[in-house]
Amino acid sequence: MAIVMRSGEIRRYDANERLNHWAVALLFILLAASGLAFFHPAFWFLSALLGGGNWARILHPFLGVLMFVLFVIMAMRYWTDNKIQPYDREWSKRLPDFIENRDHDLPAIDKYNIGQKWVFWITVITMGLMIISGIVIWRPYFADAFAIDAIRIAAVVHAISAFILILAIIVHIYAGVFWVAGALRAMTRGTVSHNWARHHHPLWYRRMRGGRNVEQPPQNL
């Protein structure tokens, strides 16, 4: 389906997608902050974001469930687009060129590059591990149903998964804000320019234009 806007831009994300993304992002910030507060006393001041220690302990697991549900909705939307394809493997061989901004002749890719797909699948895995381990250690509702060894293992899994997810999101933010100019605009305004789409995601650009050649000058500019 071609999504060419009157301005000549191309819609990359609709309003519902952007709302879902920013809701997950806000919940992630609150959960990461409160999780760090529980992890080490040096970060205890971050519990203030959820109203202090007691409220942070109460709200953290409930917000975690909400974030997981919203992320599942997001993941279902982007599941197909994030399947790794043969051209992604070819693109990954040229990753040093991409890092050094020598990206004028990289292999054509679809909506996401291999780095974005890695972040997606890391998030899927860590989110799954965190919701499972979080339920096991959730007092007073579920923890009493598990042996103490299971709770200890779950606590370690939860902390490691959270650490990996935080690192992945840092990379995601850096790439979206500083590395690839124009990427942040896609999730704030929902649209990207023809030149941006044609340069960074030519296969996706071709699909959005109904299969027309990516070198064809865009209309309605």
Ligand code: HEM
The other form holds:
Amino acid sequence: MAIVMRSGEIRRYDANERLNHWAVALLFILLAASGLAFFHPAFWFLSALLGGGNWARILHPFLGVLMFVLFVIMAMRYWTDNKIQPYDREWSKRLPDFIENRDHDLPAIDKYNIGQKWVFWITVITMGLMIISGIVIWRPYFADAFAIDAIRIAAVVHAISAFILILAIIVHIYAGVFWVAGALRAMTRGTVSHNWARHHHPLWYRRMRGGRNVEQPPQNL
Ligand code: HEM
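Follow the form predicted alone with the form predicted in complex with protoporphyrin IX containing FE (HEM), if you could.
In what comes next, the whole complex appears, and the chain from above leads the way.
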């Protein structure tokens, strides 16, 4: 697989990665909508997304398992790139500059910044808590195997984890779509420009350029 492509762009995500990501995103929206519908009557109208109350109640746990499995595949892909490194501490100190768009001389980072890494680890933890608690409260299949107190605790863990996960994904969407121009294209077309890579992720850029499978040296660097 070429990393620097003939078009002169750099590949950030291949087709499998993008399909995996958007499947998780679609399932997340369906699950968040139906979960909120169960949580409070004000959100009941959202159950229509899964075909009404009965279907939402039946499908929600199955879709949850599917999202978890697809999320595990995705998380394994990005696990190493999200490990926190010493240079992330220096970059974090400059977070106000990043927020204010004074980001021309930030410390060099690799494929992800510390904000992305935090969102990643929060999703890993909350997804883990949600699948465990979700199985404990899943009637009629598993809940009978647990004591009522365990089911009550699991219901609270499920709701709190969902709340944190939804907040994390709102930050993730905001950053990916509005904050960092050019990031969305990475997850739709799969590629980024040389300028984008050099500006936002200089160490990753250097790594990609150093790869042996460079099809054609980029122009105008
Ligand atoms: C629903 C709308 C969503 C949008 C618009 C969106 C957008 C994006 C974008 C633009 C990227 C590329 C960022 C980059 O390469 O710098 C990305 C990466 C990623 N997304 Fe999403 N995403 C969405 C939902 C989700 C959900 C629901 C999850 C997981 C629960 C998720 C997990 C990830 C992960 C793990 C990455 C890889 C980068 C990282 O570790 O931060 N995304 N997303």
